[in-house]
Structure formats: structure tokens, C-alpha cells
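One chain comes next, on its own, written out as C-alpha cells in the form predicted alone.
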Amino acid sequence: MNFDLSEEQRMIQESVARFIKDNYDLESRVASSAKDPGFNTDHWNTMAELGWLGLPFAESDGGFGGNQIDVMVVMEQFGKGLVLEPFLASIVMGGGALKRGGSESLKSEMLPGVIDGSRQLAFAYAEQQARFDLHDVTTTARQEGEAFVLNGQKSMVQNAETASQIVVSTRTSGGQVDEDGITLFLVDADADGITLDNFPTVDGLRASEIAIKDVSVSADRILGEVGRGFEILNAVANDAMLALGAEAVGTMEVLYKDTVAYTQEREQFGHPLSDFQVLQHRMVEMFIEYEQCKSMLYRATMEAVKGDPATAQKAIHGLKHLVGKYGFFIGENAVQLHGGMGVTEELRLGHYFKRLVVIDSMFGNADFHLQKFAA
């Protein structure tokens, strides 16, 4: 496989890297996270103006016709800056469902606003009892005339607080854990019967618990076919895991480089910490695991773009396992080698580690994906 980026992708990578370097110091991130809406709206508008929000959408929909590789390039740099803006929630997940399942009229109505940043989406797929199983759905949709009435509860919905529309997975037929019978709806966030319980997450982002009670949604807001939504749901989850893998790789790079720099400066017994062989071995292992995750990211992303779907699915399971396992390893060692200050809020190290822990828990943790890979 050719892992070289195209000239356009290198330009995007350099542009995002410059943006992160100029705008994403820890102090400004903490300040943006602490006030509504939980991210910097000026940064979001800049991302739209630079065309980043349109990368994964077809040219016929007003985007740039990019794919998972282009998203990987952006998300890896976002991981280095711990970006707060809802690119993953609105563009990769919500937008990913809309571009795959929306009718032409629905896409022409919604996607221009998504791409220019004026409209944000959320993706409500998780439920309390489901753990990591996408097909475990108890939220129901009952047809009444030309509309459907939705009832249920969705958990840990990123960006619901600022979204104008929410993609909701529901069950229209079948048993609780059947893949058949799942239907996706695009629901207005301010619709009657939608109640949000918003809260900050441990990594500085925002999420919501959503109560859905007798919410009426017209049939033209269905994404894909009635009862056939799992295919779209799984495809969006795969794209999200690739994006999260790229973000994690960027985060790991910052952690191991910060640790190497610190041990070269910090002296103990008259020598820099980096002189001690046991610590050298530890940092080499951190680097090796980072490189392994990066290689698996490239492999999984390339397979998703050009490979066999079954091979791509297996590679994505492998990526998510490695990112969860070695993300924790790199974060834990970075904190330990920094000593007590490694866990302070004033040092960016702990913020990166917390983000890696959250990434591990999204769409299935390391153990879950190891079982899927083995199966």
C-alpha cells in the first residue's frame, strides 16, 4: 500500500497544524471549554471558511469529495491540539449518516448549512442497556399515518446541546438486539417531546442524555429505508472509529514527545532523567507503541477506502483495540515520568490522558474490539 499523502492532503495537514499551533494553547482550550457552548465559535467558523467541514461530502452535495484519509489527516492534527469543536459529532457522525441515508431533497436542505457551519448535527446511537452493541436498541418508532412517533432514551450524545438536528436510531420492528428492524430518523433538536440533560464530560467536551417522549417525525426524515438502518449505523461507527484512532495517534505523539523533552530537562542525582537506562527503555517502548498504532491507523484507513469490507472491518477492530490498550499505556507512563505534576490541571499532560481514556470508551473499548477481532 502507498501511505504517502497527496499534495492536497499535505496542504490540508500543514494548514490544520498551523491553525492548532496558533490557536490551541492549554489556557485558551480550558477557557473555551468552561463557557457556553463548550467550544470556540470563531474557530468553528474558521474551519468552515477553510473548507474543512466539507471535506468528507460529495462535490454534488457542496463538499470536496474527500474520504476517510482526508478526515484522518484533519483528526490527527486535532488530536495534537485537543480540539473542542464538534467536527467528529457534526461532520463525521451526524453528517456521515445524512450523506449516506438522506434523500436528495433532505440533503439539499440540510447539508449546505452543515458544510458552512451554520447547522450542527448530533448522533444519538447509545443506550444505557446496550453497552457497546449498536444493534441493542429499545427506543421505538411507531407509524401513525404519514408520520412516526418516537419514544425512548439516548445516552452520551455528543454536541446535542448545540445541534439543530439529531440523528436518532430507533426500533421499528424485530427484537431488542436484532440488526434488522432499526430505522434512523433526523429529528429537530427543539421538537416537542425532546428533553436534554446536558453535562460536561471528563475530557472537557459536552454531552447529553436525551429523553424522547411522543415525538412526531414525518416519514421524509427517515435516513435510508425503514428497518434497514443498521448498515448506515455501522458505517458511521466505522468512520467514527477511524477518526477517533487518528485523534488518538495525534494525542499519543504529544504525550511521548512531551515526556522525552521533560526527562531531558529534569535532573536527578546530578543527571538528566533521560540518562537513566530504565527510563530510556520506557520511553522507547512508548515510541514503539505509538508507531504501531499509527501504522495500524494507516492500514485500517486505507482498507476502508479501497479494501474489502470484511478486511476493513477487521482492521478497524484491530485499530480500536491498539488505540485503547496503548493509549492508556502511553498516558500512564507519561504521567508517571512527570511525577506528581503529571496529574495537575495546569499541565496539559493530564488533559491528553483523559481524552485517550474517553476515546477508548467510545464505540467499544479495547477488550470489546479484541473479542470482535478474534471472532
The other form holds:
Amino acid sequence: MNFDLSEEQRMIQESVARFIKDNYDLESRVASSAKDPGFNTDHWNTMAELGWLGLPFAESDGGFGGNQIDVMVVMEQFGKGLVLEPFLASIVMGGGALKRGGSESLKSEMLPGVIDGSRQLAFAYAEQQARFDLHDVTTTARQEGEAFVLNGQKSMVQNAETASQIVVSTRTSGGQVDEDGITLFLVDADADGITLDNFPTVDGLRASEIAIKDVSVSADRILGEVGRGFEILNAVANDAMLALGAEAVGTMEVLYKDTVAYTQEREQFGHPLSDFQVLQHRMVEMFIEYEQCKSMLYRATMEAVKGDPATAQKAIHGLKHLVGKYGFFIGENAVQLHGGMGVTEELRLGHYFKRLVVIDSMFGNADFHLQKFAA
Amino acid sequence: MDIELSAEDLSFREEVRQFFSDNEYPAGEDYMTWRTQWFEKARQKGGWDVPKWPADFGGPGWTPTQHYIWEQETARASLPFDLPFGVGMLAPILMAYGNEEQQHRFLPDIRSRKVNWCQGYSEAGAGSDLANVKTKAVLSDDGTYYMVNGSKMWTTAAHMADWIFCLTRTDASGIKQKGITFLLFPMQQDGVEVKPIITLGGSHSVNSVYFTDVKVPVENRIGEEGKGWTYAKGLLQHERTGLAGLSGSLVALEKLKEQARSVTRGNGTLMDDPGYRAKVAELEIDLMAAEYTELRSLASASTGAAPGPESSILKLKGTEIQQRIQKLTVEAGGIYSAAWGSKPIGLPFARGGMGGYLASRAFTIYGGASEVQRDVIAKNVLGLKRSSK
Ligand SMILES: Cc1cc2nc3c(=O)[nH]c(=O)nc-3n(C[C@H](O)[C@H](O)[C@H](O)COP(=O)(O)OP(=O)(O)OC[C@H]3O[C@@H](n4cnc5c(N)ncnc54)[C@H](O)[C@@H]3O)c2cc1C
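Next block: the form predicted together with its partner chain, after the form predicted alone:
And the full complex, kicking off with our chain again.
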């Protein structure tokens, strides 16, 4: 039994932590978020130079051969800074689909650019009628000779605005909610028939609605096999939930610690707020649930790396449930214990709180995963 | 005990409904003109523009049941926009502690909504510990005016207000609750500066307000110098009863169900989801009970007593219910709740849902934060004492 990070992982952790500390004060984050492309391209290049973008890719693909634990280490630190750069969208999601399903030639065409940061990806899986069900897909792909013609709509796609390629889940056969019959395509973002409607999200990031009209995609852009895309889709979603879980844990840590610090500084009734027992206990609960989320994160991540798929899947449902539920709990109480200051945009905690609310809405909320776990 | 509405109550309800439907906002017309007229017509009904004012001051003198009916109906109808500061908060103070000249000077314009007021209580150092106000008011040598210096924080609608009612410190030598003086003065004058505070949803409703050598004539002091705390405390209870918003929650709950039914999920809608349904049901049950808590408190208030400890229960329960409705709206919005552009994405209610959720976090902070409300109940209702800490 050993919960220690490897020497290498520890070094990555330290370097990401230092990067966040040096670059990610609230003011710069707000400024980067407001300006196109919605994040800091210098930061993105730094992340590439420091090798972080190559972490989860095999050495044979030009990466560092890392796994979910390495991504966890990075994402937890990113959560502490509320990082805007599209690591999740481009590396974990888009890159995750490509590395799993791309042909050797497609990978060698695409992955070097993904890893050096010059090429960004997005992952378009959500559709309105589906709510949180990955396998509820109505976007169609119809074969025409060597190509497929795609039609449909995708929702809340992160990083579509800056991506050069977008992974799109489509239905090539079967009924609307069948797991069989889903096919993934790597579509050029500037292809004819792709229309983006871009907008900000409440956490300071950006997303797009994508209309797909008669978009022709060559068959060599299929990820995995025709009709067998769900397996990849689900694996990418699992990796994304682990990454989001790690980010959430980092975010929660900032929230509970900021609250502990604030209540010691702020005085009312001639005492620091931290003297009041009811607030002490509330902060203890925040701390306990943060630790529980962290434990679940470790558990789910290790199961994903080592365990059998069914066990890992269950642990991931558990993780997403916990970080959703306690994300709200910790976020709402951090705000409450800051009083009026908690609801201003001036302090960073409100921004961290909003990110946790968004994390709950991605890939299924706390309720959804509770039901999946129980099923 | 009897919950049947009497024949008179039923006809009162009819009359209220009729009034609301006769005076709906006619689309396209000037809103402010309609608003002024609406309050005027309500006044002519016999004090319907100021339902909570006592009959002596032109209020309708309703029974608790009539108040309840009014609340229920107002939540369903679309009434003109109204701020609570003048009619709901300052007026009761003026009636109880203002002199006749002040009542004549201020109440008519409060009633007609001609003058907008804001509440200058909280300061950076005086939040839950409100008695800690430091804004200084110094009486001039000739005793004709106070010179006010200092600042207020969190002042809602200060940027739209004509006047402010303000807690100031005239004596710092004794205990904090003594030496607070209650002053009224105009906002549009040199020496008053308003700066916005932007809240989580990105909106501007609260402000910091700075006072530099603001002269306030002694005629604008409510009651005696140094007794402002007593006056303000009475007012706080009025503020709290107003914040439970139960009838609004009843309507919001209906809307929530409707929204959930518009969200597809598998072969059905979100309202077919057992987990979601259960949460909505729990909410509904709490709301049903809280409605009766409110009725019980109304009934006891009808004996003329000031709103008592029930107002703390109601504020706690009512704001918690409002927050749960908002959170369930965010849950219903699913992935679309994150969208934060100028127009709704995916589900029409999702953008407003997130805005509402974020704004609702302040409900358990202002008007007495929940932790402090529980202190009030512990002390005043359960009779619990706290050790020195
Ligand atoms: C949106 C909004 C609108 C407002 N509008 C107005 C307005 O128009 N006019 C006005 O005067 N004020 C207004 N306020 C101010 C409001 O009344 C204060 O925010 C409130 O009294 C809490 O004070 P605070 O923010 O300083 O928090 P603090 O008093 O610092 O409290 C912080 C936390 O500590 C807890 N706490 C404090 N004391 C204790 C204790 N003894 N025991 C246990 N817990 C405790 C609180 O419950 C809270 O969770 C507004 C505030 C907001 C957020």
C-alpha cells in the first residue's frame, strides 16, 4: 500500500503548483477570460514546453507515457488556479479519443501538434434530448462512397472556438439510445457545414453550440470502428470525470482554506468569526467532505489505472457523485461564511464556487451518477 | 380551528383577483406611468397600495386571512415593481417613532412611490454585528444639524435612491448599542458618493456609499439622539417577516415542475426521474408546512403584537426553500445551466436559472444571516444562554 507520488510525479506537481502560484492570480485570470481566445496562449505554450500536454500519450505517439494518475496530479493543481487553458478539452477529451481510436497514420498526422500545443481539439458528445446520456445520439452519419455525411447538432462543446479538429459522436445505425451503432469522427472545425455559436460559460470559460449540416468527412477520419464508438466515448468520459474530479478537489481545497483564513481575520462582536463554534463545525464538515472527495478521487483513479473496468466504472460514478454533492456543499458554505463578501466578484472564492457548479453539470450531475451507481 | 374561507373571504379573494386582472400591465405602454396609476388605483381601493400599514395610517386593516389571500394572489399576478425600503421598512419606523411633522413630510411620498429610499445600516465592520456602526454624526454647536462622515456598504439600490435612512454614531463612549442615531437625508447632494459592488451573477444591485461632511438638519433625526438602535431593531423584525417569500415560492415551485417537464430524459421527462421527483416532493412538503407557520404567525400578529420570534423561523425556512428551488432549477438545466451568454442556450429557462441560483445565495446572508437567526431563536425562543465565548 502506497499513496506516495513517484519522484517524477512529485516534480510535475511542484512545477504545476509553482506555475499556478506565479501566473494565476484572480485579476490575470479574469483578464485572460475576457479576451479572445478566452485563455492565455503564452500559458498554453508554456504548458507544452514543460511537457504537460504530452503526459497522457504513449511514448510511441510522442508523449510521455503517463496515465490517469499523472493527469490527476496536473488537474488537481489546475483546480487550485482555476486554469482556463484547454487541457481537459484538447488533451484529455479530444486527445483521449484520438489516441484510443485514431489509425496510426491519423495519429502521426495529428498528435505531434496536439502535444506541442499548436493543434487544439474539442470533443462534441452532448445533445439536447440526451440530457446526460452519452449513448443518446441523434446526429447522423450516412455513408456515401468513401466518405460519410454528417447532420445534427451538438451542445455545450468546450474549446470548439479554438480547436482545429472536433471529435463528433454520430449515429450510424441502431435506435436513438443504443450503445451499438455510434461512430466517432474527427471533423475539421472549418469544414463546410459546421456552424459554431460561441458563448461564455458561468465559470469564465467558453463553449459552443455546433450545427452540423451535410458535413462530408472521409472514412479515414473515423476513430475506432464504425458502430463501435461508444466504448471510446465512454472511456474518454471516464478519463474526463477523473480529471474533473481532480480539478474539483483542488478547487475545494482553495475554498475551504480561504474560508478558514477569512474567518480568522474577520471580526464581528469583538471576536474573529472563527471563534464561533457553529462556524468551526461547519468548516470541519467542509474539510471532512473535501478529504472524502480526495480519497474517492484516489480510489477511482487507481481503479482506472489498475482495476477491472466494472469496478473502476463504479468508483468513477461514486467520485462524480461525491464531487458534485460536496462541490455544492463546500462552495455554498464558503460563500455563506464569507457573508456579503462571499457574493462579490471581488474575492476569488465566488469564482471557485461557480466552477464547482459547472463541474457538477458536466458528464452527469450528482443525482445522475448516484442512480448509475445504484443501478 | 377552521381553515374554510368564509363567504366574505371568498368574495374578498374574488375582488382581489378582479382588481389584478383589471389592472394588468398593457404591453407597450409606458411602464412607469402604469406603475404610478396602479398604486393610485390600489390606494382608492382602501389602502391596497400599502397592505401592511395600519388602518390609522391609511392601510386596509385586513384580517390575517385577508393578508394571506392577498399574498397568495400577488404571487400569481404581475404587480408593479416595488422596493421594500420605503413602504416596508422605513414607514413602520416613522409611524412608531417619527414625530407628526416627519410623518406628514415623508409618508405620502413613500406611499405614492415617488421617493425611493435605501437602507444605510451595514458597514464594512458592521455586518452581523450591526451595532458596530462607525459612520460618525456630530451635532453642530448651534444644535441645528449633524455633520455626517463615514461609509456604508452593501446598500441595495443606493444608485437609484433619492433618500437614505441611516444609522450613525453620535456617541462612542458607552456600549455599542447606545449612541446610535437614526438619520434621514437625500442622496443627491455633495458629499454623498455611490460606488457599485458587483455580485456573483455579474449584476449591480448593491453599493458602497461614502459620506464626506454631509449636513443633516436635526429635523431629519428620528426620535432621540442615541436611541437609533432601538428603532432599528423593531424594523429588523419587519424586514425579516418580509423575506420569507412563501407565496412567491409556491409559484416558483409550479414553474419548476413545468420546467422539469420540458426537459427530456430517456423516454420521459425529468419529472419522471425518481430522484428529481423526490426532491421536488420534499420541497413541496416543507413549503406546505411553512405556509401554515406563516398563517399562525399572521394570526398572532392580528392581535396587534409586533412580529415575534416566528419571523426568525420564517426567514430561515423561507429563504432555505427559495434556495432549494433555485438549485433544482440549475439541476433541471443540466449542461445548459453553465451557459452564460446574452441569450439562453438549449433550454429557455437555464440562463435565468443560474442567475437566480447565484443571486439566491445572498438570501441567507442579508436581513440577518442564518447563523445569527438561529442565535435569535436559541436566545429568545428556547431561552438558551451562551457561555462567555
Ligand atoms: C445582496 C445583499 C444586499 C444587501 N442589502 C443591504 C442593504 O440594503 N442595506 C444594508 O444596510 N445592508 C445590506 N446588506 C448587508 C447585510 O445585511 C449583511 O451582509 C449581513 O448583515 C451580514 O453581514 P456581513 O456581510 O458583514 O457578514 P458577517 O457578519 O461578517 O458574517 C459572515 C459569516 O459569519 C456568520 N456569523 C457572524 N456572526 C456570527 C455569530 N455571532 N455566530 C455565528 N455565526 C456568525 C454569519 O452568519 C456569516 O455566515 C446586503 C447584503 C447583501 C449580500
